[in-house]
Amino acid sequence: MMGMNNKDATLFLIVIVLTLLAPFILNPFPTDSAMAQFNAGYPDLMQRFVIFGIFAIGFNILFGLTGYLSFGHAAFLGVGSYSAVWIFKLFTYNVIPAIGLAVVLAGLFALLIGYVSLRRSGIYFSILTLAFAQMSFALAYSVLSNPKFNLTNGETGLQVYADDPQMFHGPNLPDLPHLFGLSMRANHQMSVGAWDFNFNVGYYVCAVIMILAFYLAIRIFRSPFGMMLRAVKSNNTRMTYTGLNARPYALAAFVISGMYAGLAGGLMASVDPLAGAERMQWTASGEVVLMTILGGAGTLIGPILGAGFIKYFENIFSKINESVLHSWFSFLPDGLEDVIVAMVYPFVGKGWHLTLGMLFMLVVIFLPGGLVEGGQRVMKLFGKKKSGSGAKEKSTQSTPAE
């Protein structure tokens, strides 16, 4: 199927189904129920799932295949966002040219940074990428916000104003990012019994792009180029002794990874036409590292799972406050209710990082291969049970014949 083996084709179909049916899958609880707090099927969060999924897929091409750990990928995310907003300001609100420019400029920027950084390896490479990212953040936050050539608008962030040129923006087009006239914020709500489901144009545009990005990642992983990247990770020294220069392959992976990050940045600006320097901070680079490791570095679907896991905690658990906890435990006696709420509250709300950190520690200790390894263990467990019951049935049937 489309140049993929059966295993990859099955995985690709699973990703397509889960992505397209996300409005149903992420809304398991009735809208008015107490458990509706854990529903994640609203447009803003679903968009974050797929956008950061793209970001993590691209980072995994570099880190998962070559072993080069970059702490500066947020710089390309920011470049993509700024590029898209400038298209909105100068030319049109159509997201296609904005996303295209975001990918191209992020790729060129990655080529520049990668050419310098890949002269070193290991921790020195990581520190170099971190330094470049922090310099990019400083440029966006202060230097490039100079009133004479204001490219980033500093801490306020770059946004579209009514007096911007927008040379190709017609009167019949929406004053928001759109796809050939179809607003990215257009939303259709469907009610089925006690459930409400949202179908958002912005989400499905991002979802289709993520599916295409995932397909491209599969082809890269299974291609001869992908095998060369694995050789770089496995034994770079031996590869050099055979007469092969590993640096062009690593640089190509770095540029491709940067273009994925720029694509994610362009999509972020497309669903919310604003670009700020905070997207280029080192914390954003650290976040994509966590996503990839948590999901399973070097696996195909792992980065998507890791991105969804972290963004779910960030958006769902951070909204649980004391009043929500009191409503959950209101059936308990007053004194016991207060004690339970006092014990649980440090792990939710503003303390969601604590819960995420504990889960991350557990995954790293017990599941070094990330969430993907956990899923594989569960499948093997059920497979053993099934094969064990089949063997038992076979032995009982053969006994009379013997």
Second form
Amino acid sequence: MMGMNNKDATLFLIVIVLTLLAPFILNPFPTDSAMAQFNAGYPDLMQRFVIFGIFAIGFNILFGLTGYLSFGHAAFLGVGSYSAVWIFKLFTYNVIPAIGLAVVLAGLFALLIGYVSLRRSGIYFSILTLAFAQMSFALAYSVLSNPKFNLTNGETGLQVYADDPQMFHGPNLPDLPHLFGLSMRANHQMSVGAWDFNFNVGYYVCAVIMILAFYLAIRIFRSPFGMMLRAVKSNNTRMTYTGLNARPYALAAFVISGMYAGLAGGLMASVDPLAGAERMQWTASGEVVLMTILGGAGTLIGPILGAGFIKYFENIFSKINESVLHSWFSFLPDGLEDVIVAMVYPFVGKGWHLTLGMLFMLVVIFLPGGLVEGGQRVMKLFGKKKSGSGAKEKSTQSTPAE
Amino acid sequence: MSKSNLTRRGLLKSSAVAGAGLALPTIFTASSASAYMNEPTGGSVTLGFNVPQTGPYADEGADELRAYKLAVKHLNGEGDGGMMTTFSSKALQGNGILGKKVEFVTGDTQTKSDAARASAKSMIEKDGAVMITGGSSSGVAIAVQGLCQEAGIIFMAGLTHSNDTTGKDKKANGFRHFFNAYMSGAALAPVLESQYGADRKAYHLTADYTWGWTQEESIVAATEALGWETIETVKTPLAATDFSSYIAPVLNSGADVLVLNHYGGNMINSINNAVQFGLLDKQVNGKKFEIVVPLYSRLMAQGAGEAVKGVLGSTNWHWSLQDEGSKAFVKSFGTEYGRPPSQAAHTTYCQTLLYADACERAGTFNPCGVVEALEGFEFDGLGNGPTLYRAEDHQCFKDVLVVRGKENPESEFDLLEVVEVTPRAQVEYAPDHPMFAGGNLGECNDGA
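Got the form predicted alone; could you also share the form predicted together with its partner chain?
Everything in the complex follows now, all chains and molecules, and the chain you saw is the first one.
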């Protein structure tokens, strides 16, 4: 179907169903129950799931296929966000031109950085990309935000003011990013019994774009071009000996993944019209590496899973505070309750990094293929059937990430 | 590899599904039934406390959170009532807000605009918070204030000192109790003149971001009005941890005062470097070399230790104040946590009380009602003397404290002594003052 083999098509359909039904799937607990703490079906987090999914899918095209580990991908995300907000400020709140410019500028920027960085491979490549990204961060954070020439608005982040020109902004359009008049923040809450489900325009716009991005990634993975990229990863030297110049392929992969990052950045600005310099920092670049490895580098679905996993931790676990814990364990006798709360507390709330770090270590040690490998093992355990997981098996690299 | 089995029926089916999927969000865009964003319907009301729990300002964040929890206790009628008993407005009954029990959710801003907005959005969208408060950096405050304006939620700013928060970035739904860089300059200038004379040469080291610039601008303007000369202003990267290379040129510049427009960890490092270079023991131009830290906090003094002795600066509030409100707050905070509150704790406690009181007086949680109740509101008894929430820019006007690092501290908390309480009239400015110009409050937004 649509140029995909059956296994990929099945996977693609699963992704479509999961993303479109996400408002139901992510809100499994009634709103007033104690478990509602774990509900993730609110617009902001759902948007983050798919946007970082796009980011990680793109990163995986570079890292999963060619093995080039870029530590500077957040720079492209930032460039995308800034260009989108500038479109909002100067021209219109419509998200289409903003996202378009975000992708184009991020692509050009990736071409520039990739052209220089790809002169080297391995750790030197990683360091070069890291250096470029930190340079971009410093530029955005202070150099390009001085009062005379304010391109990025520094620490505060670039935002839209009421007195910005916005040449094509009409009187009947919402004062927020919109898709042809349909505000990205428009939300409908559907109440079924004790459950509330949120249907958000911004989410569905991002979700449709992610599905398209995912489809494109499948096609790239299965194309002759994708095969060349894998050849770059498995043995670059031999490829050169056979008379092929590997660098244009690697550069193309770099630019494509940079454009994916720009797309994600543009979408981030579209659902929330503010671009902060922190999203270009090396921690943000590291995050997408974590997402990809956690989910399974080189697999199709892995990066999306990894992105969802990390964002869920960041947004749900970080909000469990002491009083929430006390309310959970209030059925215990007083002394015991305090002991249990004191034991659990370091791992939730502000300690969510600790929990995530431990899980990451466990995954890397016991499941080098990431969450996808975990899923495959579970599948094997039950029935030893190939159904569904076949596509993932085929694309999983047996060698762990470099 | 690619196998196409495209049939007419299959195409019809899939396009129908795709069409339904695309149409889904448009069907459901009808606005919800409530009159305004997150209208509390049950027996409780949820407030969102968004503070840095990790990162460079985590100390301030932790103290803010303590104050918020204390305020919630007092609002719900538990504890000794703290400043509710001394507050000039008596609308609060100790039965929650408008009879609804106060509940709260917390989040981590990480002192990053993006993370702070994500956290605030989840409070608004998931937890149904009707007011967001907190923050410990001007960048974060401005970013979250913008979000609250768009979403139709009230934002009560925490620790934010940049002129921009109520200047060019002011918003109708945002309110600031804390003082600002201009007020620091205006309060410090007369004290600097009386202590160090009117003929000084100043050298500025400034954290290179929004807050640093407005701070530098304000102090330069205030000191040059005294007759001081500004030798040079040098920007330092926010991420810098070693300032030796910035301090060394100061020695040969002919300057006799060093102004550190730094905050938090930056200030602790730069002042320690300056003291290590022996700046404070120098005689330049026949005068003793001095260091000024325009924005001071007890938590910073604690971090910098010995280095802050004798150093002048300004602060919003200090626990050693002897008015009724301050005494009640220090007592109540001390009983609860065994330590005196910081200025961050004080301003966030006040903000919570002010919000609750405004709801009571307005008789509603509707943001537009609350804005109306807070604009031009005059009150007393919250530790800063008579205070006005100015309607034009939603900035509080009150006395400002000039403090000095104590030479002989009696305890680990007793690090600053109040040199002067600068009266409110001296730090007031016109809403269209050039340092604050360019902004627009806009209309209040209730998110309906």
